[in-house]
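Shown next as structure tokens: one chain only, the form predicted alone.
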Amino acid sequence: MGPKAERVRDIVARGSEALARAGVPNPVREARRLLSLAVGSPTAGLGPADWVPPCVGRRYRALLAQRGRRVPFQLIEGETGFLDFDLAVGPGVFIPRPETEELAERAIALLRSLPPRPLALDLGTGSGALALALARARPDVSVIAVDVSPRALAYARRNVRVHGLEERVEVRRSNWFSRVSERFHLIVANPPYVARPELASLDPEVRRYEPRRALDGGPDGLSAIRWILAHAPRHLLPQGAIVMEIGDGQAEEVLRFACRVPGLVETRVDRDLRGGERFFSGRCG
């Protein structure tokens, strides 16, 4: 006898219980999201007493097993929202966070004050989130998006293509500035800034499934940040700006280091919406 249809309330209840046992936050909401994914459309039109056919139930249980292993929902779905657009994501590419959306908004504000036909650089582009945000915000900007990871570059190229921005966003393999010779009006970066001893304490979704290269900032979390700051002035045009995400609690040391970098002026760190010291900015004097 084959599997039977189940009611929405029963399948969600069992799913949320399984997710709760696995330690997934907000298990009821997650169970409903997974059911929407299994159905192939939002479940807003489904009532608790509606029936879920066996084929959907099988898909749902497979998705539930993945989420129970703490695979991020974005990787299960294969995409994530960023600002007002969607990005394809998958294994080997960093999933942008809300703080990175704030970084994008700050970079866009700087971009709007730049002269005609500005050139921008997205360091460690990952999925291409920041590069696409800049290109979508201003039609005359050109962006070079670099990353060292072939997997990340594949997703970045795919996202650039999907959004029809190949003519204005160049995706290039480079280890930070190693294959970058241009000078820019604006540099944006979301580098790794987690101190290596803290990696083991990250949530399973991050620790197990995010690329370590996108997280590991070295012994104190500042290795990549120092490298970027030390080399940024030679890649900035006069009065060009850099804006970069950093870890909460790193502001004092980042500013101390930045003040010793020749050619870097007007350095500051601003707080994110949750009050954390999050966004470094500076200009080329």
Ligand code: GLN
Given for the second form:
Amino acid sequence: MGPKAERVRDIVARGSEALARAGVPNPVREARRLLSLAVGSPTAGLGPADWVPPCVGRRYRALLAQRGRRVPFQLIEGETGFLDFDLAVGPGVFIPRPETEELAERAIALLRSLPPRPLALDLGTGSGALALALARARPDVSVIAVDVSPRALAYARRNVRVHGLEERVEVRRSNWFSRVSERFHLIVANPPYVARPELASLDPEVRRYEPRRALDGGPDGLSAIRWILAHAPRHLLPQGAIVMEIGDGQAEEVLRFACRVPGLVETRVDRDLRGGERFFSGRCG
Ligand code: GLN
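For comparison with the form predicted alone, kindly provide the form predicted in complex with ligand GLN.
Time for the whole complex; same chain goes first.
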């Protein structure tokens, strides 16, 4: 392709065809989003007949090639939105999902009922999404955010710093509770819960570019969930609560297991906005 200016509609049409060939869902929308990224600002001001200079065209083609390899848009952009704030994300860190925003909202509702200066734990924090959501929701809460992955921890630290919350969010390397000795008013977690045999059928974006450790829940998807439930009571203060995301079809087994964990009461599973049984909660009785 020569170094000439092109019109927005042509560049988007060609881009969406390339993305469609690569099997990217919503190719037209994605082609437009990539063009915004190449332009460096929302394309709201750009009409279909407007001209795009060659340097933007070159940048666009590079972004298109990445997306064509099914690199998630958020990793190309290097950030993602979570509730009302932005998070840096990159290779090796799990991209927070909309259902985890719902988990955050539930945790925030619980947080509001806690006594002054509560302590919360985010297990497997990844980018720091849940920990930051909690810290932003209540000015007197302190959060310990743990993860086993150094790459995730680097992003969590960066996000905590960008949001100016180093005083109240401690990012710590720990394999679940391995380096956690405190007791908490609230524990939140979005653990890996995909059953290992199902990993191969995840979208290429997830399978190829997101950390397996954030997804792989063992043979039946419940390994991490069981581990967390079994150890949660000794890390919860009396009346302390745990809320945790779980996978489709796991509610029955999770509740059966939780019932047998001494000290865990008021266990329940609530549905997400799409109707899936998604949010386990329990209390230390
Ligand atoms: N819901 C995730 C997905 O889309 C799985 C998240 C998890 O295992 N915590 O792949």
